[in-house]
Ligand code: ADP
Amino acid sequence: MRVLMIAPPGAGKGTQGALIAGHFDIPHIATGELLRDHVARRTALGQDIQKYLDRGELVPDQVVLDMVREGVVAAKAAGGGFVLDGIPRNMQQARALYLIGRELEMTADVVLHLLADDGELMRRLLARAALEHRSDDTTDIIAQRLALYHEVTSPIVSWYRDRGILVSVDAMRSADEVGREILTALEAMRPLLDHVPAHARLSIDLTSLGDAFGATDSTAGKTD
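Structure please, single chain, the form predicted in complex with the ligand?
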């Protein structure tokens, strides 16, 4: 089972990602965790990326893609499943991730989209701030992260819907209820994933979406 999670900050990606990983015994690759780990260990990369995290801005695509490629290579060696949480966050990342998946024969089977409204997300993140002290859990920076999600991340969802691999879940309920619905949906899909060969499921080649899917001049022909 290979799952991508797309969700606004505070919707529960981390919690539900860990649940899915435990249930299917697959690695949980969380980009935010990988980035915060570099900051905590004070690596050279960590010092470069800290300012992006503190401002609630996206870290440069290539930094995240390199980390994720490493994680996907390891996931392939470990049996082929994964839960990716935190990527893609923009169309360029969606396209690059798809190309990595094609190259490694590790494209996603399912994209899980968690839905919650901004008021609830702000309340949850401020409640978490009181416990965890993440540098980006302040009112201003949360507002910035939510705006970024609506502007650049949420438009990606429709491409996965078109590709027929999107599962949307109402994340306004308790973590337990959301988790049960997610596992029920994924379990229902499991026979299909186990028995339908991967090539038969790749109905739409996302690279053909060209510019609209975040291609740059060097990676796809422009129409104008």
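Next, give the form predicted alone, keeping in mind that what was shown is the form predicted in complex with the ligand.
Left out here are the partners and the other molecules; the chain alone remains.
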């Protein structure tokens, strides 16, 4: 099972990525953690990353992609599955990631898209900022981050939907509820991956399942 995670800040991407990785016993490739690990170990890549951080610059796409490629190579050696979160963040990264997958015969089986409205995401992020004493996560900054996410991510979501590998999930509920739905969907899909070619697959929208089964309050008990 090879899964990409796409979600706005505060939707619980890291939590669900770790859950999927543990359930299927596959590596969780989280770009933020990889960046910190390379810097801490002072690898050649980590030293390059540190230079950008010291200058207050964003780490270039190619540096991040090189790091992710290492992670995917290791995942292939470990058995061939992975959960990847933190990338892609734009169409250029999405296309580059696809080429890496093609080269290594490790293209994604599923792109998991977590959906939540901006008001709920704002609430979660402000609560997290207060808990972690992060003065840089203000209402204005969070609003900018969410606006940028919507601007650059919409084309990526459409691209994966057209490829038939997008699974959309309502992330407005508790992490446990969201996790159970994700694992149920992925388990149902797993036997089909070896038998249904990618071009013949259809994207799946699970966001209305709560209504279909009579849920009356999709926001009850929600957490990040």
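Only the largest set of C-alpha atoms that superpose within 1.5 Å between the two forms is called the rigid core. Positions refer to the first chain, counted from 1. Note that this is a predicted model, so its numbers are computed, not measured.
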C-alpha of residue 109 moved at least 2 Å between these two forms on rigid core: no
Large Cα move at residue 140 between these two forms, threshold 2 Å, rigid core: yes
Yes/no, residue 55 Cα shift of 2 Å or more between these two forms with rigid core fixed: yes
